[in-house]
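Have a look below at one chain only, the form predicted alone, in structure tokens format.
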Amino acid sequence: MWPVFAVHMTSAKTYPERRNLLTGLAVAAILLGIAYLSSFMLEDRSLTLSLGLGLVTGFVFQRGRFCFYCNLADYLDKRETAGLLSIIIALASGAVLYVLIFSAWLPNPAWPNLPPTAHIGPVGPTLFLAAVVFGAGMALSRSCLSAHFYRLGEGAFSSLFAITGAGLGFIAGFRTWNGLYTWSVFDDPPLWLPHLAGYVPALALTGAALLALAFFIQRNARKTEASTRPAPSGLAALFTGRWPAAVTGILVGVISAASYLRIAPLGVTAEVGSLARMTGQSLGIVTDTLQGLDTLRGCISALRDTVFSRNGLFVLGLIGGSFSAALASGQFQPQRPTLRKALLNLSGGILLGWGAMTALGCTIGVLLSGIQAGAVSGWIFLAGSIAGVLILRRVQALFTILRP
């Protein structure tokens, strides 16, 4: 008997139930079919690509548990390193692929040349402040924004409060933007590592930094005993347990590079920001003039006059892909949020939204896409968001009301 069939003869406690697996695969097939059919209904082919790429991204994120805060918390609390290593591998693999694309599009990386649309943001005190606030929001709501989206697909409806809070945070960010832009963003330069000496030295510097981080993480890892449990095979291997760090990291790196090559740099906040901006302006609480915002690089909250946007379809696809993966693996578990959790998520979401608006993106748009592109802004966001997490966790240790 083939392994793929033998898997389903084992205990349901060991592998996902066959019904869950078939249901999840059916949902995935239906969603992919919708993405394909949309190519005949939407004039802009990039919209279809965004939807399809979102489906794949949501599936990979859910199976690999690709969440910046969750993985950092696992390391801080239990010294588990798999999640952080998957992030480092994603950054490294994406950086290599980005250089291949850049070198074809922009053979001469000398100043002031910059690759088109890459998320190379302004570097200054505003960026670091925004990253700290974003990190605090992650710690308070227990997830980054991208994870809140894919956790919706798992039935974590408390994430709706975090996403709603993020919209409110964006509105708050629009109200403070002009002052911050005049204070520092106006003069903050977009620093790009290839400007220093070219693509190869920049890639080597990025690789050395990531290798140092991996070494530090592994040095402080918790020692675990090798499992004697037989590894699943066939389809069960895709839906049983968490994907290995290397598999998740490489796939995320490939997805990020493919997104940049065909659509735009990976990001999840542009649609939330656009909706918040239009809502705020219609209510008269957001000014029509946001100085310099539309000229910068990142997940810009641009005004639009179309029903569908590339980022909006990408996010919908991400939720759908996560939903199908969660169904197939038996991890779709709808949860009714408690009042306490809803308030914490709402409050954390406001911090996430303000930080993402002010930093021009989140852990995906600024940190992931930025570091892969060789942007110094990605490293600044990484440092600031970790600082924000550590600060908020220390505050939570003092005030139980802020603990989840």
The other form holds:
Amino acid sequence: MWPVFAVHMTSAKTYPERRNLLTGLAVAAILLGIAYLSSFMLEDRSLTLSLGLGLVTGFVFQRGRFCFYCNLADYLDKRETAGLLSIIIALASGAVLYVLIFSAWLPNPAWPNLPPTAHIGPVGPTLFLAAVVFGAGMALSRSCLSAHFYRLGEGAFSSLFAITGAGLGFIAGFRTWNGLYTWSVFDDPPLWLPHLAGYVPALALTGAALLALAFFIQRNARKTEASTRPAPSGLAALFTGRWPAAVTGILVGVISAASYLRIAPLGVTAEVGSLARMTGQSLGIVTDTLQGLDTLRGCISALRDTVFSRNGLFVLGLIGGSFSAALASGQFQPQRPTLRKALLNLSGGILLGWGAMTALGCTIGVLLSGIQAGAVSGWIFLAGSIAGVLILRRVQALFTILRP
Amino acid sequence: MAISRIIRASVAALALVASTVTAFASDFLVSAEWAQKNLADPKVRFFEVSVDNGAYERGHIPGAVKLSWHTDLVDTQSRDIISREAFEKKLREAGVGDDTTIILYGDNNNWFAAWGAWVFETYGLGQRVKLLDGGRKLWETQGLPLDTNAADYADTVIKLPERDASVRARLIDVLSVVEGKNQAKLIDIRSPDEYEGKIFAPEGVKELSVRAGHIPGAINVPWGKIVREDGTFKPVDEIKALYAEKGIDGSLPIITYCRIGERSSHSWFALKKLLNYDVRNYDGSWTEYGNAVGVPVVNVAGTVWTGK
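Can you return the structure of this protein in the form predicted together with the partner chain rather than the form predicted alone?
Whole complex next, starting from this chain.
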């Protein structure tokens, strides 16, 4: 049987203690209360919704360990497939829900019509290069950007170095953007599968590709033995081990579609990019004019003059949601980063930042939101980032200093 | 059963009559209440003209059709109003017939909806076009229903006349006023800082001119003076008095302008449709005039363009 419904006990050392469970649930209740109260203070109701969605996303990411790199590494190192299956299920369920939304908003998907704000990015050499660099950054810092955020909620303070590095990488990305834009991005078409023959064939194509991917990884899977320990019951079951791949995957698909329906496609880099752009401009190292950037589809780093942005609140919520889930499941383990880990994360973060800026998003914004939307750019990012991971792991095999 | 249905229908009909009679002093504004009652009327077509991409799709007034400001109302090659053929096609697809009442609304204080009303006016549809007072913001504040399905209507065969130039001012018309060859009142509806030349344009906008200040003789009446806090227009008498205070009483033709011509459509709408004055909108506005070579400019602040 495919491990899509299995609860994984391997990562949990113990069942959650009652005390942990209660603390975590209390924190979750407080955070939800703050989100509710914010609706009375924030004029724009989408801000409250962003915060709420962030909380739910962080909670689900933590409980399902929805981390692109960790799941890929589990497969490469141990031939464990549950994590990758949860990603594939998230892509598939989100793709179905996206089509439901698209067909209401844009009944005729003929070229050149495109659904509003969906992450259908320009496809070309720049995107692939950016994805490879992003993949290398994942392997070096051992997480993608969204996972660095949710791991922060688990007490992995070394992720702060990766996020800082990403900010620097963004600034580097802004500096190289204008050259790349005129060299390639301007001519790169936003390829969208429904342009071929409509929504249903596009969905069938996406489904077939995902199924093929699932078969491929499952063929190489290590046979897992069923856990001999008795499964916990009641509330504790939600906070023991990690959620089954099917549960996590479907929830992520629903969250992603809900976010697109009400606010914008899911993404975690817009706020980091926006802060980096403002900092860079005030230091005079980022030019005021970034050609064409604000007209493209993706996690665009728009300048803003408000304290709270939708994406900023979403990311804060994500960290908070993960924190409460980690507390409840006894997985909140504050760690003091070693110098080596800090440096690896900082340099990996720079690669993540450059890649995410240049690709107009990361594993969430381009890969997840893109593939779900039927965008070819999502698939290119998937291929490029896996290539980047494999390349850097080869390099790590040669130079021990780069190993974690 | 049948009786209760008759009673309900007659109550609804009475309410409708009452609301149309008492609703508004102007024939060219409708309230959210009126809009709600006329959502299902096939002779009424709502159009949303919003700037925020995705606003329409994530929820619009049920049955409303989207008009994209950057592609459906302008020519995308030359800087001009959309061509008659293209606009005709758009209206046919939206099911606008010869007796359809057109209601426009949008985000950003109805600026772009008012711009839309001006475009409809140039194609001779002015008498059938009304603005939803307060626009999208008021509709949302009141928590009224929104729909996410794209509306689809049977095509019509409406024919549009050639464009009517009488509500549009061109650079040459403005210059003839500046040079005293023609008499008209110029109204600059931008902020006082832009008018005085302290700044070239509001922060963050892309369309600029390389000179600061205003057109000689123009009177500064910022657009926001004629609306209430909630975005609805002030009563007609108040608007009339406010302009009269500035010496604008309709005795002379009026030309409104702003930076790119869309905010000034909002003031154009008030002056033309609510006060019934002779008004033209100068859609070239400051981005054309302030970039034109050799034209007189008043720059009170004396700000010099340095390319930065």
